[in-house]
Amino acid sequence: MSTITIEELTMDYEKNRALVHITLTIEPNKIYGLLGRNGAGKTTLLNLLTNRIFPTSGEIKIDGKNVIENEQALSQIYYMMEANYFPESLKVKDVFRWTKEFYPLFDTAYANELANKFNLNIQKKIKSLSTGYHSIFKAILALASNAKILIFDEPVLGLDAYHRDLFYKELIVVYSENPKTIIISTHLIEEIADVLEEVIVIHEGRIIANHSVEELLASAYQVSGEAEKVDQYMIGKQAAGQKMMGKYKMVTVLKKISKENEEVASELGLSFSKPELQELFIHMTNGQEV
C-alpha cells in the first residue's frame, strides 16, 4: 500500500534546526502537494524520506518498515530532484537503459513515447539539454518508472506553458491508470492547485497545515463588496488579507462562514468566494495558521 509514516522526526544542520519534531503520515494513492517559502524545509524532508540525509531524530517507515538502510522501502520511490545528478556524457536514451536496472518495471516504450510528445531528442547528451529539457528527461523519467511513490521538487523548472500543461495532463494520466501516491515540491502552487488532492504546509521546519485541498479552502472564505461595508461587516473579525479596487473591497477571513456571517453579509449586499490555494498559502506563512 505504500503508507508513509513519520514520528518526531527532526534535523539540525550544525546550529540550524531545518526540521522541528514532525509528526505525518502520507496515505497511499494521494496526489500530495508539499508546500513551503524557501528554506521552510521542504527539500530536507524529502531527502529525509528518500534517505539520502539521516535524520537527527525520529523515524521514518514506509509500510512499517524504517528506510534508513532499506533497499527493499526505498525501491518503491522515484525521486524527481530539482538538481541533476546523471552523468553528463550519457545520451537520454541510454539514461532510460540504466533506469531499467535500478527500477525493473520501468516502461521504456512510454518513456520513449513521452520523449516524442515533449519533443526531447533521445539521441542528445545530457550536457547539451537546455535547463527546460532537463526537468523534461527528469519527468519522463519518473512518469516512465511506474514506482508506488513518486516525489516531484519543482518539476516543471524552465518550461514553457505548454509544456508544463502537458506534465500536468500526463501526471494525471499516469495517476489515474495506476494509482500511485505522489508528492509535489512546488512554488507555482495556482498552477498545479487543481491536480492536488492534499496539501502539506511545512513553515519554519514546522508543519503548519495537513488537510484535503477541499478541507483546507474551506477552512477560510472571502467578502467583498463596497468597502465601506466590507468595513462594518468585519468589526470583531481579523482579517488575513485585503485587496481594493477602486471602492470596492475583497478581505480575506481564516474562519468557517457561520449561518450568522451569511445573514449579516445578506443584510450588507456583500458576496462570498472561496480564496485561491495559493493566497491561503501566503496567508498562512505570513504567520497565521488554518
Second form
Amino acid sequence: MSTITIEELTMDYEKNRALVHITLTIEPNKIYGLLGRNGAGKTTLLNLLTNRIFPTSGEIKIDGKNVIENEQALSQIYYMMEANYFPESLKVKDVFRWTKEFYPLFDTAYANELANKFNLNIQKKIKSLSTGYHSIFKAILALASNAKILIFDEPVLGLDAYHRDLFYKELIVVYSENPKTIIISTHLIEEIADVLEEVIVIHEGRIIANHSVEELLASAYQVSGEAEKVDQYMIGKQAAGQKMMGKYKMVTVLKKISKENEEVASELGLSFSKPELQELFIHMTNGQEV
Amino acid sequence: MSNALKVTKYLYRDLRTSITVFFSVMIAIVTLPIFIAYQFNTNEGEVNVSGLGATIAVYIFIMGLNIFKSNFKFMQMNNITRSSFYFGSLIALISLALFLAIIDALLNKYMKLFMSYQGLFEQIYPKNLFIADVFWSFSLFTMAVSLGWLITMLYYRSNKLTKIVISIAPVLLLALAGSLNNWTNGSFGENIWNLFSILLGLEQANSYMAVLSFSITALIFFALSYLLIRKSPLKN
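Next up, the form predicted together with its partner chain, please; the one we just looked at was the form predicted on its own.
First the chain shown before, then all remaining chains and molecules of the complex.
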C-alpha cells in the first residue's frame, strides 16, 4: 500500500539544523502538498525520503521497511528533483529508454504521448533543453514511471501557464486512472490548491500543520463587509490578515465559525467565506500555528 | 536482471564511444608507421613502436577518474542504491580492465609480425608469455582504474580544504621523499627502490609477484572506495 512513516527525523548540515524531530505519516493514495517558505526544509525532507542524503537521526519507512539503501522500498518511489542530475549528453529518448530499464513499469508510449502534448522533442539532448523543458522532461518521467509514490519538487518551475495547466490535468488523469501517493512541493499554492487532498506545512525545519485541505480551510474563516462593521465584529478577536478595498474590508480569522459569531455577523450584515490556502499558509509561516 | 547488472550495462553503453575513439587512435598510431614503412619501402626493422600498455594504463586511470560523478547522480535519479551502483561499476571496471589487457596482450603478440615491437610487459620482464602478459596487464589496469575511481570519489566527498590537501599531497610527498633521501645520503631512495623491486618481482623477473602486488593494491583502493560511497550524499 506504500505508507510512509517518518519518526523523529532530524537533519543537520554542519552547524545548521534543517529538520527538527519530524514525525509524520503519509497515507497511501492521497495527494499531499508539502508547503513551506524558502529554506524551510522541504527539499531536505524529500531528499531524505528518497535516500539521496542520510539523516542525522530518526527513521523513514515505507510499509515498515527502512528506505536507507533499500532497493525494494526505493523502487516504489519516483522523485522528480528540482535540480537536474541527468547526463547532459543523453537525448530525451535515451533517458526514457534507461528509465524503462530501472523502472520496468515505465510507460514509454505514454511518455512519448506526453512529450507530444508538451511539444518536447525527444531527439533533443538534455543540455539543449530550456529551464521550462527541463521541468517538462522530468515531470514526464515521473508521470510515466508508474511508481506507487510520485514526488515532485517544484514541478512547474519555468513552465508557462498553458503547460502548468496541462501538467495539473495530466497529474489528475494519472492519479484517477491508477491511484497512488503523490507529494508535491511547490510555491504556487493557489494553482495547486484544488489538486491537493492533504497539506503538510513545514516551517524552519518543523511540521506546523498536517491536515486535510478541508480541515485546514475549516479551521479559519474570512469575514467581509463594511469596514466599520467588520471592525466592530472583530472586537476581542484576532485577525490573521486583512484586505481593504475602499470601504470594504475582509479579515481572516483563525478560528472555526461559532453559532454566536454567525448571529453577530448576521446582525451586522457581514458575510463569511472560506479563506484561501495561500493566505492561511502566509499567516501560518509568519509565526502562528494552526 | 539485478540493478547492479543494469548499472554495468549502462556504464558499458556510456563508455562505448570513449573506448571506440581510444582504440581508433591506437590503431591509427600503430598502423601509420607500418603503412609508411611499406609505402615508402623503408626498412621494416626501422619501424619501432613500444609501450602501448602504458598508454592503456593511463587511459583506464582517466576512465576511472571520469566514470563516477555523473553516473552516480544519474543512478541516484533512478533510485539505485549505492551498493548496486558500486558493485555494478566494479563489474564494469574490472571487466573492461580484463578486456583491455587481452587487447594489449594480443597487440603485443601480433605487432611483432609487422615491426620491431616490445610491449610494456616484455620491456620490464624480458619474456614473451601471452598468459603472463594478460595477468600482469589486467592487474595493472585494474589498479590504475581503481586509483582513478578512488581519487574522484575522494574529491566528491571532500570539502574545499580537503580537496586542496588531496591535490598537493603528491607534491608534498615527493618533496618529503626527496628531503629524506638527501638526509639519509640516498639510502632512503635505495630502500624504496629495493621495496618496489621486490613488490614487482623485478630481480627474479617474476611477473606474478607484481600481479599479486597490483591486485592487493587494487583491492585496498576498491575497499576504500566502498567506504566512501556507502554514505555518499547526492550533491552538486
